[in-house]
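One chain comes next, on its own, written as C-alpha cells: the form predicted alone.
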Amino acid sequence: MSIADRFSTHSVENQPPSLAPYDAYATDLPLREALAREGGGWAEQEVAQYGPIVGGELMELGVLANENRPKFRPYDRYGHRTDFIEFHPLYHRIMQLGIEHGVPNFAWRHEDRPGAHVARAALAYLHNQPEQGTSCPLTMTYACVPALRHQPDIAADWMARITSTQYDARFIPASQKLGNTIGMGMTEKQGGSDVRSNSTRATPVGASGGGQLYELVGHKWFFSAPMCDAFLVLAQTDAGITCFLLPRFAPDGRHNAIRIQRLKDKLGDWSNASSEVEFQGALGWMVGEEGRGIATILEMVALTRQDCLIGSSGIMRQALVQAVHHARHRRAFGKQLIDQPLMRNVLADLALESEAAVALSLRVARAIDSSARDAQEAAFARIATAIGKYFVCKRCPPFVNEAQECLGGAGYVEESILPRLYRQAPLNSIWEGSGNIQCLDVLRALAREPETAVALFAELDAARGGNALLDAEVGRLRAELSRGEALEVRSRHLVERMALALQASILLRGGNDRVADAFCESRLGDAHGLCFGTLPSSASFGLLIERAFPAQT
C-alpha cells in the first residue's frame, strides 16, 4: 500500500458538477416566451448570441472582477492630481462584451423599430446574472438618452459615442473615444432622496441657459460610476435645481474639477467603484430648461428604476438555477435533492417567483418601448415601473437567501456564486429611490396623472375571467382606491397587491393555464405560506422546475 494510499481518508464524491458553461438563453423558457410575447422577438437572435457568452466566460470574469476591486488612485507618479479609478483588465473585458452585444445601446440603435427596448431588456437581464458591478454604467449610459435629448445641441454631440458597440477604456477626453459611458450624481449627505434641498450651486462662465457652460461648486455623497466620461447631476441656478452633463474632461481637455474624495465600502456591489466627490470649480453644460432640472433627470432616472427591476430578476434567475442544478446533482437521505417532495415544493415556488418576475420586466420594458407611439401604454410604464421596482427588489433577498439554503452550508462558501449574489440583492431596491419612494411614486401617479389608473385597470382587465381569484382582488383593488382613505400609512401592501395582480394578469394572458393558475392560487389566494416553499400540493412542481432550468442541461 502506497503512503499516499495509507493516509487517504476518503474520496470526492456526491458533488454537482460545475453549471459553468451553459447557455444562459437556451435554457430560460421563461425568458424565451417573454421575449417573443412582448414584441422582442424579431431580435432572438441577438439576444440567443449572448447566452453562452453569460454561462461561459462571464460566469469566469465576474468571480475575478469582484475578487480583484477598483482601487482610487488620486495622483500620477509625479504628483499630478488625475481621480483616476484603477480596474482589473478582466472587468474592462465585462464591460467590452456588455457594450459589444448591445447592454446599454440596442435600444437607441434600433430604436425605430418596436420591441427594440424589450431585446435590450433581455440583454441587461441575461448580463446581470453573472456580473452585476457593470451594470451600474451601462444601465446609466442606456438612460441617459431621453434626459440628454432635451438638449439636442448636446446630445447630438454625444449620441454617436453613447450608442457606439465599441467600449473605450482610455482616460482621455470623450471626444477623443470612440465610446463613451455616462454616470450619475445626485445625491448630496443633507437630503438623499430629497434632491430639492441640494446645496451645489452652478454659475454660468459667460451666457446663460440651455446647453451654455457653467462653473459647478458643491458635493455629491453617492457619484455613480466616477469612472464615466460624463456625469448627469444636479446643481442650483436662480431659477431652482437645474441638470448638467459634467466630464471628466473639460473642453480645454484639462481634468476637470471633480475631485473625488475616496471609494464607498459597500456591501456589495464590488466590481463597481462609487464615490464621493467634490466639484471645485467643475464646468458643466446646462442640459434642459432651467429650474426644471428635476423633471429633466427623471428622464433618466424612470430608465434606471426599470433596470433596478430587470437587475433583481436576473440576479434571481441565476440563485434559482444554482439551486436547481445542485439539487439535480446531490444525494441526500436516498434520493436526489430534487425528487425530495419539500425540495420540490421550494424549487418549484422560487421558479414560479422567477418566471413571474421577468414576465413583468419584459412587459415593462414594452410598455417603455411604446411610450412614444401610445399613451396608454405611456402611463401605464409611468406607475407599473414603481410597482414593479417596489416588489420585484424586495422579493430579491429572501429569494436568494432561499436558494443559499438549496445548497446547504455550500451556499455560504464564497467559492459559490450565492455569497456573491446576496450581497448584491439588496442595492436594487435601496439605488434609484427605496421602497417607500417608489410606494410614495404610486399614490402620487395615481393623484396627479389619473390616466395612470385607467391603464394599470385595463391592464388588468385584459385578462377578466381568466381566474377568479384574479378578478376578485381586481374588484378589491378598485373598492379600495375609490375610498382613498390613508392609503399613504397603507400604501407598500397596495403596491404589493397590485404587484401581485399585474404578475397574475400577464402570466394568464401568457397562455400556461398550470403556471398561471399556480401563482393566483398561491400568491392571491389563502394557499401559501410566508415563506418559499409552501406552494399547495396541487401546484405542478415538476413543469415550474423543468421549465425554469430543464434537466438535459
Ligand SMILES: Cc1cc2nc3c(=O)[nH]c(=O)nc-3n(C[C@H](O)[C@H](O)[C@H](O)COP(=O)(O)OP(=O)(O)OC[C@H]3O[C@@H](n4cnc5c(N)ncnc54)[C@H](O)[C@@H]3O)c2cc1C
Contents of the next structure:
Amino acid sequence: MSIADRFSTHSVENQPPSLAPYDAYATDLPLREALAREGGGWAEQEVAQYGPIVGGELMELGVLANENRPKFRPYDRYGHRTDFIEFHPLYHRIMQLGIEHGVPNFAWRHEDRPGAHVARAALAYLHNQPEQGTSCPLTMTYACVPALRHQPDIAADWMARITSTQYDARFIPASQKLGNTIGMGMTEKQGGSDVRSNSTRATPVGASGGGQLYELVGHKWFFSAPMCDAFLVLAQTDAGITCFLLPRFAPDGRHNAIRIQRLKDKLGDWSNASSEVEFQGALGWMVGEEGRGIATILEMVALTRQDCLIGSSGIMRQALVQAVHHARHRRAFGKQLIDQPLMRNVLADLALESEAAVALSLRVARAIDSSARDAQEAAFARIATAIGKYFVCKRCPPFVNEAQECLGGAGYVEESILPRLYRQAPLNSIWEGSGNIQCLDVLRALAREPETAVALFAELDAARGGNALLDAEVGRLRAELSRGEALEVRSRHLVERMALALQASILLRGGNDRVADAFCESRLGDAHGLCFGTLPSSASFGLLIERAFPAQT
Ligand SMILES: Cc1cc2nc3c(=O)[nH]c(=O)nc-3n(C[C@H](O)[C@H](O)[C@H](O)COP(=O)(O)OP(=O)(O)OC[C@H]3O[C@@H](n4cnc5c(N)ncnc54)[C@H](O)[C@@H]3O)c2cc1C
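Any chance you could show the form predicted together with the ligand after that form predicted alone?
Full assembly next; the chain just shown is listed first.
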C-alpha cells in the first residue's frame, strides 16, 4: 500500500457537481414565455445567445471580479491628482460582455421595434444572475437616455457612444472613446430621498440656460461607478434644482474637478465601487429646463427603478437555480433532497415566487416600451414600476436566505455564490427610492394622475373570471382605495396587495393554470404561511420545480 493510500482519509461523496457551465436562457422557461408574451419574441436569438455566456464565462468572472475589490488611486506616481479608481481587469471583461450583448443599449438600438425594452429587460435579468456590481453602471447607462434627450444638442453628441456595443475602459475624454458609460449623482449628505434639499450650487461660466456650461460646487454622498464617463447630477441655480451632465474630463481635456473623497465600505458586491465626491468647480452642461431638474432626472430614475425590479428578479432566479441544482444532487435520509416532500414544497414555493417576479418585470418593461404609443400603458408603467420595485425588492432578501438554506452549510460559505447574492439582496430596495418612498409614490400617482388607477384596474380586470380569489381581492382593493382615510399609513399593505394581484393577473393570462392557481391560492387565499415552503398540499410541486429548472440540466 502506498503512503498516499494509507493516509487517504476519505473520498468525497454526495456533493453536487458544479452548476456552471449551463445555459441560463434555455433552462429558464418562465423567462422564455414572458419574453414572447410581452412582445420581445423577435429578439429571442440575441437574448438566447447571452444564456450560455451568463451561465458559463460570467459565472467564473463574477467570482473573480468580486474577490478583487476596486482600488482608489487619488494621485498618480508623480503626485498629480487623478481621482482614479482601478477596477480589476475581469470587471472590465464583464462590462465588455454586457455591452457587446446589449444589456445597456439594446432598447435604444432597436427603438423603432415594439418590444425592444422587453428584450433589453431579459438581457438585464440574465446579466444580474452571475454578477451584480456591473449591473449598476450598465443600468445607469441604459436609463440616462430619456433624461439626456431633454437637451437635444447634448443628446445628439453623446447618444452614439452611449448606445455603442463597444466597451472602452480608457480613462480619456468621452468624445475620444468608442463607447461611454453614464452614472448619476443625486444623493447628498443632508438628504437622499428628499432631493429638494440638494445644496450643490451651479453658476454659469458664460451664457446661461439649457446646453450651456456651468461650474458646480458641492458634494455627493453616494456616487456609484465613479469611472463612468459622465454623470447626470442635480444642483441648485437661481431658478431651483436643475439637471447637469458632468463629464470626468472638462471640455478643455483636463481632469474635471470631481474629487473622489473615499470609496464606500459597503454591503453588497465587491466588484464595483461607490464613492463620496466633492465638486470643486467641476464643469457640466445644463440638461433640460432650468429649475426642472427633478422632473428631468426622474425620467432616468423611472428606468433605474424598473431595473431594481429586474435586478432583484435576477438575483432570486440565480438563488433558485442554485437551490434546485443542489437539491437534485444531494441525498439525505435515503432520498435525493429534491424528492423529500418538505424540500419540494420549499423549492416549488421559491419557483412560484421567482416566476411571478420575472412575469411582473417583463410586463412592466412592455408598459415602458409602449409608453410613447399608448397612454394607458404609460399610466400603467408609471404606477406598476413603483409597485413592482417595492414588492419584488422586498421579497429578495428572505428569498435568497431560503435558497441558501437549501444548500445547508455550503450555502453559507463564500465559495458558493449564495453569500454574494445574500449581501446584494437588500440593495435594490434601498437604492433609487427606498420602500416607503415607493409606496408614497404609488399614492402620489393615484392622487395626481387618476389615469394610473384606471390603468392598474384595467390590468387586474383583464384576468376577471380566471380565479375567484383574484376577483374577490380586486373588489376589496377597490373598496379600500376608495376609503381615503389614513392612506399613507396603510400604503405598504395596499401596495403589497396590488403587487400580488398584478402578479396573479399576469400569471392567469399566461396560460399555465396550475402555476396561476397555486399563486392565487397561496398568495391571495389563506393557504400560505409567512415563510416559503408553505404551499398547500394540493400544489403541483413537481411541475413548478420542473418548469423553473428542468431535470436534464
Ligand atoms: C450601494 C449604493 C449605491 C448608491 N449609488 C447612488 C448613486 O450612484 N447616486 C445617487 O444619487 N445615489 C446613490 N445611492 C443612494 C440611494 O439612492 C439613497 O441612499 C436612497 O435614495 C435613500 O436616501 P438616503 O440614504 O438619504 O436615506 P433617507 O432619505 O434619509 O431615507 C431613510 C429612510 O427614511 C425613509 N423615508 C424618507 N422619507 C420618508 C417619508 N416621507 N415617509 C416615510 N419614510 C420616509 C426612506 O424610505 C428610508 O427608509 C446609493 C445607495 C447605495 C446603498
